[in-house]
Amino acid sequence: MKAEWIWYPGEFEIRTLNRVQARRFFREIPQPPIWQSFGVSPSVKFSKIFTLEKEEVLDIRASGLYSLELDRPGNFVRDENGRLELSPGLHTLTVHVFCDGGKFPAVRVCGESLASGKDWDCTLLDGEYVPADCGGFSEAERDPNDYALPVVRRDPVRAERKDGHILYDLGEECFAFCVFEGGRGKLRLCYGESEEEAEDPEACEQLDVLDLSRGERRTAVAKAFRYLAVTQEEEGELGFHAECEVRPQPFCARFSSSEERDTRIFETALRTFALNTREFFLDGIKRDRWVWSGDATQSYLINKYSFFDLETERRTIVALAGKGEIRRHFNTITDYTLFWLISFYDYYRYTGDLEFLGRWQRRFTQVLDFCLSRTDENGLLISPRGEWVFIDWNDALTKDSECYAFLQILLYGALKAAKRVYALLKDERAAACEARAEALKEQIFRLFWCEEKGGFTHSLLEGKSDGRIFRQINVMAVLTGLAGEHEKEQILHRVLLNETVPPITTSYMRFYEFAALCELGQKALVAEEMRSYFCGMLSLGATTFWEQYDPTRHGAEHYAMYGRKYGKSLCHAWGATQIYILGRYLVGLRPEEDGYDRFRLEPALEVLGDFSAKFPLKEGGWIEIDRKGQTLRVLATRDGSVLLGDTITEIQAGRETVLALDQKKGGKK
């Protein structure tokens, strides 16, 4: 049998999430997580009941110290370098693991008939005992303590000598560990997303400093950098290679548009997203390097557009829920901890895992019953001095303000989440989430609608609306169902539309603007925006998309942000904004239904012209796309619809359906 190591749930989480979150540098200075961080527990018991037919020896090993008790609480047996004879028979095996120095304890057992996995139980010696969790170590000698990602030798593209030192480039941004050969003494090393930044020792993000003569020849901690400067202590000559991590992926979807323009965006927003999907869904992999809640979110439908890696998302929501008593936001961010609570029913949405959902519905529910806990009278939910709203990189958004407009519509969102995650998890509590959601919809109304202005103002200031507009609230009232037919027809003309309403400049709020515009009809719109925003990015050079562009700044004014000369990230995960717009809104594939059995795709003909796509979808299928001149093909691996115009056609699993376009409508004949 195929035995995996097991563990206690969320235990590889934390101790993954704090490992990789030690490794955040600024320049040669330790940056630690600004928020609360969760130590693993040192002591487990892992229990099995099963009965043997004949009998067999046991495999065993162990991430620390341990003991064996068979088939009564006290009878401790000794195994023999790890195996363990049984007879056959109705047996109880505990296996107690205690795990010293910031390990977690884990164990795999394996025999003929027995092997460790989901099945197994286990407790922290607190009264109760919960299903085991295991992640896929399923090799003896891989302790999942140890996990980390496997590496590719990457070798320069060029290699220049200047004025003091050796400029090398990787020719597009890498995340890598610095591997040099010959050369003596100390060596320097300035770290650059961009070539300035790479050559200004002064200002640079990362540095880091060898000493040859000591036998350092790889440096510890992979970077983010596509150049690299290197000054020598002693001339010699030196040889370099990068070792770049990589998260292997089994599917990557493709998509390939006789507008090229499309085809380059999608291509570099596939990359960029690869570099961010690492133990989990980083923000971005030069600065931050941490895992933040409202990047995730993101991520995880960036994911079921390009890998529909689960295995990464669900380790992803895992460790940012934490463990134990909240006491404060994830991320120290009211909106981030809101976000959290929608992508938990989105996991679901796109997989069916209701044993996921049934897992984590206590913390799920402590998360809910914690935000709930800091809202007033009325039900708005206030965010204490010390926590930070943060909306969007917009200085005016969160700035005197009482009670925002945001969180409120957020806080709707979460609890409409949460009343259908409780119906799936039959849990009664489901008609509490829906009565206060309701509740909470009318007191926005009451105080954020503006009939005049056509929108949701931004805030309360002592007590009344302060009148202003943003595209930010109004955008999350339609993606959240807050808003109705009558207020959407209003923000799309007078505010989303409007070009006095201040613009949204970043990648992570233009992810929501573009999909609000295509929810109210602006696909086309959203193309063309998509286009000159990306494209603007990939005329300077980018070989990923960066945290923010401003089509305004010139030269190397484009690389700073928070004060510094580099802070920008040149490679950010919500960079891969196009992949989600294009996959789910101008090729129009989505669940059906609750769980993904059915897909329904609705391309938008009229906007992509003639293309080739592949994506995802659940438990490993995919669906191939292919439009050329009047003629839509379309394969997959499982059943669902498309859409087109009036016209619903069926798609059979593995049947390949060809479909005749009506020219003028874009429908079917």
Given for the second form:
There are 2 protein chains.
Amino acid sequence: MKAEWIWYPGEFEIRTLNRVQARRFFREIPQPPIWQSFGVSPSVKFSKIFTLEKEEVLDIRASGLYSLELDRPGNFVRDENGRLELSPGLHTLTVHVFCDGGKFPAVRVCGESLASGKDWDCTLLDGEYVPADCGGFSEAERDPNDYALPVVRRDPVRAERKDGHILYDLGEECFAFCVFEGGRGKLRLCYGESEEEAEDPEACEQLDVLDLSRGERRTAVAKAFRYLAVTQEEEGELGFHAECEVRPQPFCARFSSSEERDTRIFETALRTFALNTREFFLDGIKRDRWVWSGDATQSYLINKYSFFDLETERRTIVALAGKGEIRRHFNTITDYTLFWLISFYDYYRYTGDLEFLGRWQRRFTQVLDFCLSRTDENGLLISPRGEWVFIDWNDALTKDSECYAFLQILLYGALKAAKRVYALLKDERAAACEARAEALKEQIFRLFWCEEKGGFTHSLLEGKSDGRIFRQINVMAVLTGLAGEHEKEQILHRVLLNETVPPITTSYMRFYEFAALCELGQKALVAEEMRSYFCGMLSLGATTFWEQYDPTRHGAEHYAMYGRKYGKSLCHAWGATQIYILGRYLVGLRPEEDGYDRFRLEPALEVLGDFSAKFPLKEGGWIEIDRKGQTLRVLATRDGSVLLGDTITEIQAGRETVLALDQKKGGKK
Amino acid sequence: MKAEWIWYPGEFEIRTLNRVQARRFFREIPQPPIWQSFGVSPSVKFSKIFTLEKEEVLDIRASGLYSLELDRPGNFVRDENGRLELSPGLHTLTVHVFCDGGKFPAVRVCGESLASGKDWDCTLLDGEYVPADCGGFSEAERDPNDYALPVVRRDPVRAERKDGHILYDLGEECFAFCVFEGGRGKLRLCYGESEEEAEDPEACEQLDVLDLSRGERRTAVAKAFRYLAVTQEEEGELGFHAECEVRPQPFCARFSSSEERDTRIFETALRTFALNTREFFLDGIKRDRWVWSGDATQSYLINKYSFFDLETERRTIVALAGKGEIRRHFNTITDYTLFWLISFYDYYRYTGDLEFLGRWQRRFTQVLDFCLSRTDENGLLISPRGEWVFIDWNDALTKDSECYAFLQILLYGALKAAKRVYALLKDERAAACEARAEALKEQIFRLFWCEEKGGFTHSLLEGKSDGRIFRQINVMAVLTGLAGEHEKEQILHRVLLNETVPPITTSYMRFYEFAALCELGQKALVAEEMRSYFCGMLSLGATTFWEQYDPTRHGAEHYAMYGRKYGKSLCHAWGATQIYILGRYLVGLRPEEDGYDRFRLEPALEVLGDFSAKFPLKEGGWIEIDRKGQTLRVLATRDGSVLLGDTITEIQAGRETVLALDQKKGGKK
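Show the same protein again, this time as the form predicted together with another copy of the chain rather than the form predicted alone.
Complete assembly follows, chain above in first position.
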């Protein structure tokens, strides 16, 4: 039998998150996360009832001390070095694992016909058994507590001995350990995403010191860099290579186009996203290395058009949810808890994975209830404890206000998501969420909609709208479905296409703006904006997309952020969102219905050149789409349909379909 | 400055409890606790605002990764190997400690004028700062995560080479590591509290194997034993000594009497209690090694007349309280949660430590609310989830019933305790607790009091009293103050002095019976019963008191319990309760008022012989009491009073007072 290491749901994610987030440094100073971290439970009982046809020997591995109870409570039996012989017949086996030393209890039991897996139950000894969790750990020797990404060797493409240091260039951004041969004494390593940063020992964001004389030949923590400047205490021959941590992906989307800018954007975005897809979806690999819910929400969307890596997606969702009493918003940011609620349902939209929803239903409710506990008598989300409202990197947006439209709109989206989650799970809360969403919608229209300005205004001052119009708020009103046809029309023309409304400068909110514009039929505009904005970075030599890009800056100015010379992340997950824009809106692939049993393809042919693409579908599936001149070829592992103009063409799984485009208009109907 | 290691309140206790409770074994099989264990939080920020008169160098130690923020958020500074130089003036220092590997975050900061201690604040990054906790860890090198008791060498008093093994006798029960010199190959160790157990390799409760050829010369876990049988794989000279883990006690009570049995009972009880007073108050050291709330409640009382070891007492109270959502009763036993609530106030009675009450007020409320969440519409405590109701080791008591009088009486006691706790803390909940206690009292009288039988009956069957009378229930009605004068009189004569009511066989409930009898004026009877029962064990060679003693058994039969030949604990904390009976009731020392600012002494002179005693008082104080013939000499570090007959004599601190007894009757008025 194929046995899996199993554990109490959430414990793997909590521990791995702690290990990952503890690896952030600013220069040599550790930077533990600024929000609460949770400990793992040291004691878990795993249990299974089963029948053996014949005598069997079990192989038992555990992450800590364990005891075995067989058939009846108190009947403790002893294994011999992890081997336990069982007679034929009906058995109950309970493995009680207790870990000191920070590990979470995990166990792997493997026999000829019996194997630990999802069908085992487990308990924290809190009076309740739940199904055990597992995934990705089947090898006997691979305790999931020690989870680490595999490494791949990479040699520098350039090594240059300069005045006082050697500069290595890996050719593109990597996430790597540094390994040295030869040399002696101490090495001082200055990392850089840019060459300027690596050669600026006073200001570079990441530093390390290795003492070769003490046998330190490999850095302890992998870091994100392209350039490395090494200063030797004692001159001498020095060999260097990188060991890059890479999460293997069984599937990887591809996209190439006669519109060569689209190809380069897709490929650079894919590299950016691959580097940020690690134990979790990280936001940025050089500086942050933390898991932020708002950023992850975008990564989940990108993921559906790149790797379809649901393991990392579920792990990120679960880790963000934390455990125990919820006392603060996720990442301390109000909007980020709301994004989590929305993304929880979104996971289902693309997977149909009802089991996951059910497993985390209780936590979902706790998170929702926490958010609702922060609402006032009108159901509006207030920030009574001075919690962080992020919205976007834009100070004008978050001057203290008692009530932000942005949060109310997200809460509306969260309530709608909750209604759908509960309806799927046949939970009676669905109706209350729907009613609450509708009541909130009325409030939002009453308080924030401004017919005169054709948009939702930003916040309340002394109970009245401040009359200010920002793109971010209106974009979210479109994407959550709050805005009706009338409001969408107004928002498009009087906010989004209105140059007097302050532009969005972050890729983070730019993404939502692009998505909203696509929803509003502006795919051609989005394609042009995307090409101009992202190719701007490429023309500056970017090998990955940045946290922020301002075309008006020059040279090393581009690297500054947060008041620091190299504070900006040059490989930021939200820089990869064009994968979603390309896949979801320009190529036009999406679930025909929530659950993604069938796909719908609606390519924006008027915007795209000739192209060839392969995107993932659920359950290991994929779809190939080739457009060449006036033909569109589609081959997919699942059934689906193509919408061109007003015409729907059915696609059968495994059967190549070629559509002639000459008579079709294509694009948005 | 004297700096202390500081930590987030409760984390030291939780971690230490995990370490201690993971050391229970049945033979070679680990036995993790059968109730929930809690993990520690890996991330804590410690913070302090202070002013330096002059430049100062701080010495900083932490139990994990840490970062230092100085004066303003985001201003990270670097120490040099734990040394941080600070300029004169006003500073804010924040130390953010992050631990992987199961440690809890702890830090020690020591400068000339600045030192970490109780006046530092800390936060789990959950939006709330609380005062840091500390105590007992001031040495820089002594991370409280590594807390271990000191060891004392002890050589066997006897070593006898027998057929196939060597038998060592330490002369009395110890809690020790085994250390060997010489010899070779494997050693098989069989431990015994009795000689029979050590020499019975098939049935002894504790085993170890050491492989001398692999350098294993010291056992990994200290165990409780007096006898050790060692079987050598290869014959050869073998040296053995024990390293006894002993918690040092700055104060130890003494009591000796011309009634020599009392002296021996006190001394044996003291040895029993000392062995069970370790990182926590344990219940029994051979088998259990866990912390049980019901047992600990008795230890707290014993402690006030022996070591006055408040550090261990507070640690035990806090550890039992656990953390997070309460989903089951403490130790899974309903009565044990109620005892915890009662003992929480009891701690105050003997210490006046309001700060401790305030610090744990929130948890106290959570525990109380949890208990109240288990009550029905009449305020009666029900056991809806089939939770364990212990009462006593007596199956007749705990046949399934919907409602036990014993639990209602304890709940009454807990509500009264809560009322007092809240009144002290000026918490408005006090009134509600009082009202609820009085309403519950009415219910208990209505449902359980039986005038005909002169006692509280045991339980309800189909809503009606079952009419059964047990001592345990009535004893608790006396001790919680539920019974009034009329009921007390009835209970004394028609239950406690009634030989047709089934006797109590455990020392656990016997203790409460003795206490109730003393409260009811039966000190002479208690003294005789105590002498007969406990000297019975002594006459069988006991060096410590047992979990249970049945004078009708013979020889090795005494060692059996739980269906196992040596299942009984021969060194059980509740066997030491006679210290409390002697100190509190026979010598008659108690707080004059709750808080113990002054003592009251009311010796039962008619029961005691000539005696000399020294007992602890709070804040490191003590009282010496000597009775010789017709004089009673009292010397104490605090003010107090002596009550003899109807006469109260004031005692001044530090001034020896000699009372002539010839005119006095002494004893209970």
